[in-house]
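The chain that follows stands alone, in the form predicted on its own, written as structure tokens.
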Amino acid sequence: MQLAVNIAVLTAIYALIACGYVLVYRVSRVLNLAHGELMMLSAYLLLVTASQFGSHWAVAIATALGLSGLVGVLVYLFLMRKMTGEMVLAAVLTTVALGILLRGATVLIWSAQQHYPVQRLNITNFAIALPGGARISLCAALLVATMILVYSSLFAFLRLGRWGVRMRAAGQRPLLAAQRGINLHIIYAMAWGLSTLIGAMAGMLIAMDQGLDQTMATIGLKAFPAALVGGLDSLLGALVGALIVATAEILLIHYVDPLLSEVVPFAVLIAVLVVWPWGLFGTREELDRV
């Protein structure tokens, strides 16, 4: 029953991280290879809030989730935008740069020491008892909650909602969607904004519950090959992929070496796209244009 819980855990930290990079390339069409690094950014945020806002702690996380979607916007309307009409290549090497100098910044105004932002809030991340003898902390039962409701909230956006539609349309054919008067770079900056603003719910519910360091970085690069094991433009693929991955990362852990932990999600992306180039969810077209 634990291994059922944990696996549960991790499915939904690679979902929700998962999420934010085929929301950003189903939209522009840009790998956000940056995006573990915005997630850190968005904890170190929290860390800013609680110590302004004290035992406040819902009026703190709320702060950091804004400031966070915030950064997603100024990011593509002062950095990415100006990518618009260059190179694939150039775009992704942009995000991989400002990754670098996320990471470095993080360092430099906060350490390379591990901090609780738990602490700060003064919450208590307490164990909860689960049937089969299994526990699992409030932070990471968070986490799982979290995960359904972004996931069931964008699926209703995208299929529903005026905006969602929109994105969809400046996504699948972006010449025509201009042409009947959307705004492509108002879509392309929600879609930067919804991408870090889950990343950064993913990120601060990680670091309350595991503590807050320059690995979580580390984190979001674990999930990338769950979003390409499902396929890039595919966010029922990011779903499915994160499952693959966690449950093939969490017994390996547990019944050959703790060590394989790391390199478990890139063996499973390598032996999915030697079968699935495009991923399992996702389309030959989209193998065509990256």
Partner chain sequence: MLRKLAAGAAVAALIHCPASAQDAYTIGLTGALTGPPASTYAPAVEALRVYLERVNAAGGVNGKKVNLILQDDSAEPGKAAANAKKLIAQDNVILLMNASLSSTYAPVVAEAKRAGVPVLFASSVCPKDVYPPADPLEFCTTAFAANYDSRATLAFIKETAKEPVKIGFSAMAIPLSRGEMDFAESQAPGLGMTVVDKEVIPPPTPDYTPFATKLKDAGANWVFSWAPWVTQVRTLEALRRLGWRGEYVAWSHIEAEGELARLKDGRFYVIGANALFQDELPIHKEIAGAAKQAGVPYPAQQMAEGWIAGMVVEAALKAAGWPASAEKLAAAMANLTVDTKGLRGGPIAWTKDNHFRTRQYYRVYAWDEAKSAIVRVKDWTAFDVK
The other form holds:
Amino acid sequence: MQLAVNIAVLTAIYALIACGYVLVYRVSRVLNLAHGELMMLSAYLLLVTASQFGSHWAVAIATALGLSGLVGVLVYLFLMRKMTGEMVLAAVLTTVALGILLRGATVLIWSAQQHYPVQRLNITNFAIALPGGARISLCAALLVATMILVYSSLFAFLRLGRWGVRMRAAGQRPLLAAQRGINLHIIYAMAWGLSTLIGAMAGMLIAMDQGLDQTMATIGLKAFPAALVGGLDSLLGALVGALIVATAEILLIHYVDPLLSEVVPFAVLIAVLVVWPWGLFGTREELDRV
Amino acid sequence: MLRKLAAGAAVAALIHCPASAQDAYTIGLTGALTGPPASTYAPAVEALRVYLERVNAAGGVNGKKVNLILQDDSAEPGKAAANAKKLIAQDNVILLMNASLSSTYAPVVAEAKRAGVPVLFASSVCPKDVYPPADPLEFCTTAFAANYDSRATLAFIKETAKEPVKIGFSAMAIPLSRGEMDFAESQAPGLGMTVVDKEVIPPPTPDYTPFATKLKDAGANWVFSWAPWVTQVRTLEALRRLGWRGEYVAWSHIEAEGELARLKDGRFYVIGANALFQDELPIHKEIAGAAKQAGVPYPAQQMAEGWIAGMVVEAALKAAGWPASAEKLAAAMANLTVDTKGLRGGPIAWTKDNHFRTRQYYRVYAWDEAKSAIVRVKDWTAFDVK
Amino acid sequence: MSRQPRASGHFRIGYAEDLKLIQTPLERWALAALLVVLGGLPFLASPFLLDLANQVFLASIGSLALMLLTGYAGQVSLGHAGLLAAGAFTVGILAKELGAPFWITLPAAALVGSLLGLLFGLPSLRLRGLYLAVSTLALHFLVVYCGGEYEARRGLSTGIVIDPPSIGGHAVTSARAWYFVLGLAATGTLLLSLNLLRSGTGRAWAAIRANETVAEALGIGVAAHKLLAFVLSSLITAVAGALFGYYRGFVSVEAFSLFLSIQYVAMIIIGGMGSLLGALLGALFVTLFPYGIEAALGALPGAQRYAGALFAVNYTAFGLVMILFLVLEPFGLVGIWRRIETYFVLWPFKYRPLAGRPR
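After the form predicted on its own, can we look at the form predicted together with the partner chain?
Next comes the full complex, this chain leading.
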């Protein structure tokens, strides 16, 4: 039973992070390799707002989330917008460079030491007993709940929402969408904002559950295979990919060797990509047209 | 061709480095001042810097100032090698200090040996070469020491445990930590303990619960972790969240004191060789005062390790006299006893073939839930180093 | 790659001339001057500067290899540090376990490198672009995992120490000796790359990079050439890793982080994609950059106080410079170089004529 809970929590972590990769990739075909760093930045922002509004944890979290979304939009407006139309590789490397910059900047501002946002927020991260003798911590439970909430609202938004439909259109045929009067820059900025916002939720909850330091950025990279296994432009794929990778990882930790947990996500990734080059649910991209 | 120009420019930029002061002792340090593992090393280096600044303000050693050159290697071996090369070849240091991850030892020691400069490991774990029979050029002041730590911990567990011990281990997936936990695993059965599980946890782990689940399910009633602080404490927290009620022993890194107070866990012990600040020795007040005066960004509790290194460096330079050379300093260090004023259980004593210390003392602290304070669970226990 | 005129009034007639490496007298003199400077440097510079130069040579070998793969054949790789590690570990393990001398370990490293290259070139037959980049990332994790396991199982927690190689009974230890060894290795790699690129292989790679379908239609064996690119690049990289191991005298997994891969990618980006000169310039820039920052910080008053922030400043500045290059100068250092060159070639005019461009 505890095993199932562990799988659910890890799936939630991977799915929430992978969702950020997918949102940006889906609309702009850019892989945001700074996602982990943006996530870490959001967690540090929570640290700041927590000491500002220490007594009202809801205010602190909401402010930090708002700021994170804003950061995402600003990243697009001031950086990625300049890279539209450039080589995809160049755009991806720009995000890598942004990631390096953010890592340096966070150490400069907050030092490399461990931080515990939960303490500053005056929340106790108590454990909840579940049937079957399993237990889950409050923040981990919130992670799972957030994942369900985020995915269901995203599915609804992209299918029914006016802006959601525009977003899908921009992702499918940018040129046609632009000609139909959709402002691509607003769509892209929105995708970046949303992606960072969702990454921020994951980052903050992980930081509240486990503590916050520089390794947070690497967790972003670990969630990356999940996004690819499912297919980089499919939300459903991200969810399924997260489930597959998390299950494989937890089972291997439990039954084989914990050290494998570092290699496993990538091994799963290779295995899947060899069979389905565009991931399980990804759309085949026509790169070879003459 | 542009390459030539750029190389020329680089040469020009690097050649006019300030010549080291001729009337001062020049010593150099390469350390993980920044980078991921910096939180263990940077406070110690900062303490060392503050200590030597105070020494200089008080007139220096043998009437000469001590010029400490800090080089950051961010725990990267390649950078550490370049730093060591620069400190030796360009700054002509007579002592090279290392405060970084174990992966930086090999290149630093290789450079130092080539130049005959003594190496002092301060705040980085002591390599095997400083134990008897010691390498003539390697010395160590650091509290934690491979193998002895495990012996002391297991002895403590055996003494404290009321029921038969079913022990689990938790290591970080770095060679040093894994090696130590392997050693502890091999020693435990000899003390009548049952080894139930050993988890090796990769450093970037989003969730420690799966590893904790295994430790709990294996039925451990004691868990021992000798790893960087993150792994030690996150494993514990994950175990507690799973409702595990066993006892947990971890190495008392410099963060320990603050963390004991944060966790308020009565069954969490930290074992170490440094006296915690809650003992309120006169030397502790002195360090706290100096830290405050210098505006150090780290809590004073984290500075004992670097302070000890400072005391040892001062004593070594004093013994080497003036003018000192690397050779004279190494000779002086091979026969040196430094009083640690209570920061350790006893003096740091180096002999010709023991560059660690002749006796290593351990103390165990824990949080007392009734008193709501950190208490000493076990006072200094000495282990002869042979 | 459209070739620029190399000097005013110099026109190439016929293909043979187009393929020549040295075409104008100026180039000949500049090359001679460069050789004199490079040859004289070890007798003038301090050991620290020589160490820097050696690092640049090592980085150049690696960046040339990556440039062949990414800049010419168009195959993205993020597994470069893994390949360096593979080479270094081959040397480390062979030297440690068997006491093998360098003339066995270096070819062994090359063999391991080419096998890994073949293995990880295979996904490239099915995967494109980003998906491919990520599958090469897996290579990195795999190699580092194996290396770490070896270190841990053998109890070599502080890394594997390697004895310096000895040539004719002489151990290569001094920075000056290494300068020549690594300098020759880098020059050899450069010549190999130059020759590859002006042969059929190089043209096939360029065609594949431009458009795979068209290349296939032209009768170029796309699969074979892609694999060749992976194998050659990995081979050179593994040898560079092996040399790194010998040069530093030790091998440990911590020296081959993912950041190293990113640094190599940064070298070819900052240097300028699709140019060997770019690979060299990038290697020079990226290797010396942190030392430049350090020198700049050291020049500030109260330098010791900033020592603790060095890594962070370095990281931040490195990220910033990379962004600036990507946004403002997509052609990299070599783009700036070419602009200066063009300025002199066209002087006193500013722009090349639109019609009838000289080839």
